[in-house]
Amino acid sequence: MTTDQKALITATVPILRENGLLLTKYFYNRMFIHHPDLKNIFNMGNQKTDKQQMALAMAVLAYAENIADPKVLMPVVDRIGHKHVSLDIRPEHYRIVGHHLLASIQEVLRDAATPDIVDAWTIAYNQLAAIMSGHESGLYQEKTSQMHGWTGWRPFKVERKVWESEEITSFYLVPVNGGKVARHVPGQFISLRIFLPEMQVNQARQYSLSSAPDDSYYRISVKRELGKEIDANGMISNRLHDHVSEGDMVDLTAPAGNFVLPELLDAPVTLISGGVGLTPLLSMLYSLVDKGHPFPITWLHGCRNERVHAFKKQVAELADQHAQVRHHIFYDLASETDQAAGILNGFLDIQGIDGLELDPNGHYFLCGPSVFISKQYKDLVSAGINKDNIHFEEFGPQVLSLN
């Protein structure tokens, strides 16, 4: 790009801040007339309630502002990257979406879209692609050259289906044809795709995987979605509790994702989770037991009451076995008989913690509601922990910005 582009793209950052969602809910709506297929990849649940418009419009603002020097993007490119690779995105979907973001410039933007400001945006745009989709081919690489690795959709079956509270149910997939399957890093997804009969289309939902790392099975825990307003996300997951048993199949993708415990971890590690955003921690501590780490390891989890509270005996169970196990959960309410067991009550506050050690050089992984997370972190940068040693996972498009 000239330097006379990059300034005509840096102009459009007002522009793009007062009309970012307007242009990006035209941009999906445009490009789903055109390819009603593509609805079988986008996720239908993030569309309806504006959380995928949104994203795209943050991430399309921050392309912009950055435009002289995108690299400073690339740990957002990795974890979009990690996305893409598990929805099975190739080179051949960003020449439609870059078609159709570039009409919708034209068409939303009007008289303000001249012609040196969408040839700018063309070049822009074409520049991001060759960032991303050339990110996501190392990425698709690192899938083939794993041991029993792949890449694209991949048949499962349900071998067990086991009950872990009133709302999850943990599913253990394995391979349809009897073959082993790449091992994830402690804090991966991956993703599930079924036929949901209410849309007529398949979809795809990501989820985090709950075991320990194994080459003979995946185990996901799932979350039973209840009230009125049940989006997509919701239907795949209520469609696994209601009417996907033992023995029935499903499409993965191979496990992805960069919220993941490093190989190397030399200091105290504590893990936070609220609800069923306990899945990817509960990987970590698996594995941080299995290696034997030195450090402590402490477990933070806050749920609404027992009913809902799913592995309670599992964690329990660790940290009564290994001495650098610590413990403490919250429930919203908790009764006498939780409180006379340790329970402790409210929404999970670390300040409400006797005797908790917040070690500065150690690493903290939240996970949870963005709410929750927003203000374990909060709560966490005022104890005067690094950011950089704050890890966090926003289940859906990631709209939050807190590092």
Ligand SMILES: Cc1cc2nc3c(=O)[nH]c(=O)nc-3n(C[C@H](O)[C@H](O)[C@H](O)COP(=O)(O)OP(=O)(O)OC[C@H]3O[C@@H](n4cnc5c(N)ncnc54)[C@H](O)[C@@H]3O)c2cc1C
Contents of the next structure:
Amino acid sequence: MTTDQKALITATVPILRENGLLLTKYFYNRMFIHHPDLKNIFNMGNQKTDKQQMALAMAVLAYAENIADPKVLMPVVDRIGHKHVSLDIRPEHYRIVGHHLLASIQEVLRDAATPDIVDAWTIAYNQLAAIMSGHESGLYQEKTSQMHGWTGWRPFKVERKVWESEEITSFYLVPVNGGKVARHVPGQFISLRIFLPEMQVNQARQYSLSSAPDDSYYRISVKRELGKEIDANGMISNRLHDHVSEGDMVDLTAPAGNFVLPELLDAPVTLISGGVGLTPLLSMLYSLVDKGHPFPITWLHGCRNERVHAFKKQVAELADQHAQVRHHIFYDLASETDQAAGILNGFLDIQGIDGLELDPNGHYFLCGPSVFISKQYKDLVSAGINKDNIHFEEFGPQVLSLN
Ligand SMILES: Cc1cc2nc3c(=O)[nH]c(=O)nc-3n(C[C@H](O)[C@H](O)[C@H](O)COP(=O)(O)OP(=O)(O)OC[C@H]3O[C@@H](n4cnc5c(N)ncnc54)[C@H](O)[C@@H]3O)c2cc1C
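Structure of the form predicted in complex with this ligand, please, following the form predicted alone?
Full complex below, order starting with the chain above.
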């Protein structure tokens, strides 16, 4: 890109900040009219709540703001790349998105989108698409070179369906062809795809693997998402709970994601989860214990009450059996009986735990709702923990930018 073109992109930042959501809503609408088949790939739940449109608007804005040096966006490119690979997004999808995004810029911004601005955005988009699909091509290659790895969708069978709490159910998934599976790195997720008869489309969602790495099966643990109104109930989670039984088939992509436990970690580890955010951290916990991690492992978990407290017994047993594992549990409203059993009352608060040691060299993994992650992150930073040692995963389009 020329310096003048970069300057033109930078000049559109205020317009994007003002019209970003309008633009991306218009764009998705336009694209789905021309390519209804893409509804099988995009998350139509996030479309209803505007989350996807907001995430795209923020990504376009971040790109425009950093056009002088797009390298600073590489951590984001990597995170989005893992999600794209997990959804089997290919270069041809970038071409369709680019066509409709550029047309939307002209149609929404009208006179403000001068030919020079449109030319600059065309070059900028193509540059971004090349960076992203180049990065994703490397991630696809990693999948094919991994033992038992694969790319694209592979049929799996639900071998077991296990109740974990009033709202979380686990699914043990094995390949239909009876083969082995690629071992995941603790913290990674798979995408699961099923057909939704009421919408006549396939829909995919990401689910973190909640089991220890294994080459014969995957376990996911899914929370039933209830909306405020019955027709706003989460589509896939409710379908899995109510209609997908042992013996049924689902499609999976191979494990992906960069929110992972590093292979070598010579430091204390603290795993902090809210609600169903415990799933990737549970896989990390099993893995650390299996490897005999010689430093303290602290499990901090908050949920509404005992009825929705999944994996309570399993974590308590691990803590009983392994001296280096400590755990502290919070319930939003802990009864007297809960408190007598050691449960802490209120929202998870690291400052409210007697004797909790926050080692500055330790690593901290957070997962839960966005507000939960923000709070824990800020509290850890206030307690003197270096931002580089704090890692987090959001269960939806990425909206937080904390570090
Ligand atoms: C990396 C990653 C890992 C994840 N791991 C897990 C995991 O281990 N376990 C887990 O349970 N989930 C996990 N998730 C979340 C999961 O992918 C799904 O987002 C979740 O199951 C909800 O999907 P759904 O189809 O049921 O809901 P959707 O249909 O996608 O709806 C999403 C939300 O929007 C609400 N909604 C729907 N329609 C409307 C409307 N018209 N107005 C307002 N609100 C509406 C729904 O009630 C729901 O809460 C993960 C997500 C990511 C990105």
